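Quick heads-up: it's one chain on its own, the form predicted on its own, in structure tokens.
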Amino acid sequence: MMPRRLLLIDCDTGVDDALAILYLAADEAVEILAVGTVDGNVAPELGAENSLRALEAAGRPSVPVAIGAGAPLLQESRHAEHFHGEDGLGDAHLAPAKSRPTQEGAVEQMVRLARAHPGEISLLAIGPLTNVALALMVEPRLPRLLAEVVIMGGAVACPGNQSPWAEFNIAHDPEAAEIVLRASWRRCTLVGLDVTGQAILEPADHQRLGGSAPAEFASRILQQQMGANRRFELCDPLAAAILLDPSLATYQELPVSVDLDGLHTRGATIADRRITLAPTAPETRPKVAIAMSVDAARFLFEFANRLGSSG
């Protein structure tokens, strides 16, 4: 029997984070060791409540959920209730979770688990990168202790969604993102808007969700967005899927930095596409595997199959 894959999720649980949790929990080969929440779509306390709700719907109520950083490293927080609803889950008015968050903080949890399972844990970071940056400060060996990190964030060759250049997760805490993207991870994959725009849930897909507790939960939290926009971009579930099956995407291996100073471009993810560096170029940094195309049809089929679909 193959050993279960060890996974740590760091998130800011709004609608698509919850969908990613449901997607991963449906895989019996995956052991979700823990979830940590960070300020982003919602405050981390609400993100923890929403994570617990999703885990309970997925039949994984024993997974511990820890609350993390309550604000970006340097700038003020700006949540996304306008998109995810006041409750972060499409104003679905769900019952409170039965479980409560742990007393341990998300940063401490991340460092403890990485030390306890060196080289074994995959980290899925689908919120702003504040917790991960703080964990790097606490434990500089973190890039060697984790097997890999997969990040949902960035817009390398396409427009942003927080500004014309910047994607929300990166723009929410650019300093944290810059710290994380310059670290020497064993493998770091960036799943950004370059590919998530291809992973669109259509009304017909939404209507077919049903027949299981995870599918009913997913259908309910998607109702608001599907009614307003008749489409939903499955950003975080796609990052989860690529973590489990990297063959879903094609990649470019390039160094990526985050603009911290631009008046109009702060938070932009900038990939260095040069073949050779000029003599005056800044120090080299590790390359990131940037997802640039995705087999969207295969992903959408797998998404519906895992959560529960009538067709």
Ligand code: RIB
Given for the second form:
Amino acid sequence: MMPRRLLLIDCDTGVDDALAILYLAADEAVEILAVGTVDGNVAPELGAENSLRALEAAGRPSVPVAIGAGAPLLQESRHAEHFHGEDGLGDAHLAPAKSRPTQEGAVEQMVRLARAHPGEISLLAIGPLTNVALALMVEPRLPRLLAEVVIMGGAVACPGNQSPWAEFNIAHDPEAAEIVLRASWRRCTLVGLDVTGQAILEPADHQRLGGSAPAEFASRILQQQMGANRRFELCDPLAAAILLDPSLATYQELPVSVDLDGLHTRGATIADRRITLAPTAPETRPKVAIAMSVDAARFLFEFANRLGSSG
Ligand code: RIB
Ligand code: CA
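Instead of the form predicted on its own shown above, give the structure for the form predicted together with the named molecule, please.
Full complex below, order starting with the chain above.
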């Protein structure tokens, strides 16, 4: 029996977060210990409802879902219903989830599980990093208690999507991202727009989704975006795939800072390349494994397989 990977997901369940949950839930070797939601694409209460819907569609109805931070640490919250739909799932008008969120908060849940399973849990953070930053403040040992953190976020050598310089998850709460990226994780992987820009679902792939509850769920929540744009960037599913199989990508190990003060660049993720240019450069902060290239074809093949593609 293969050892099961213990996962904790922190998300802002919009369309691609839900697809990431389906992707992970399709893997028998993965144990999703719990899900926490954070303000981002939608408010965390709606993110929790959408996470429960995705977990039920994926046949994992008993995974606990906890509600986390309802706003960024300092910045005003700006949701993304314009992209993910008013319901956060492509206005697919899905049935309400059968189960309810837990009473425990997402930050408390993260700290409790990290303490209970020291060195064993992989954290997949696919929303703004508010909950992770708060958990670091509550439990400063978190970077040693978790096995690793894989973050969907940032744009290191490519344009942003929330602004010319900043990617949405980082831009939504730059202060939280700065707190997280300067921590000394056992391993911190940044899956940003540098690679998600190659993980594009095309209309033909969308049309082939079907033949199972997860695939039908995926097809429905993608319909609005595929109808409007005839493409969908699989940001969060790619981060999930890289967590399960790091060989999908190649990496640069560099310190990463978040710009907090730039009039035009606030929320930008700045990699310190002096480290590679001059080994004697000052060690400014711990290094992050930044995904810089990806085998997109292999990922898209795996995505179709896991979600159920009819032919
Ligand atoms: O920039 C893309 C990221 O922002 C994804 O995680 C998407 O769900 C949104 O949270
Ligand atoms: Ca997300």
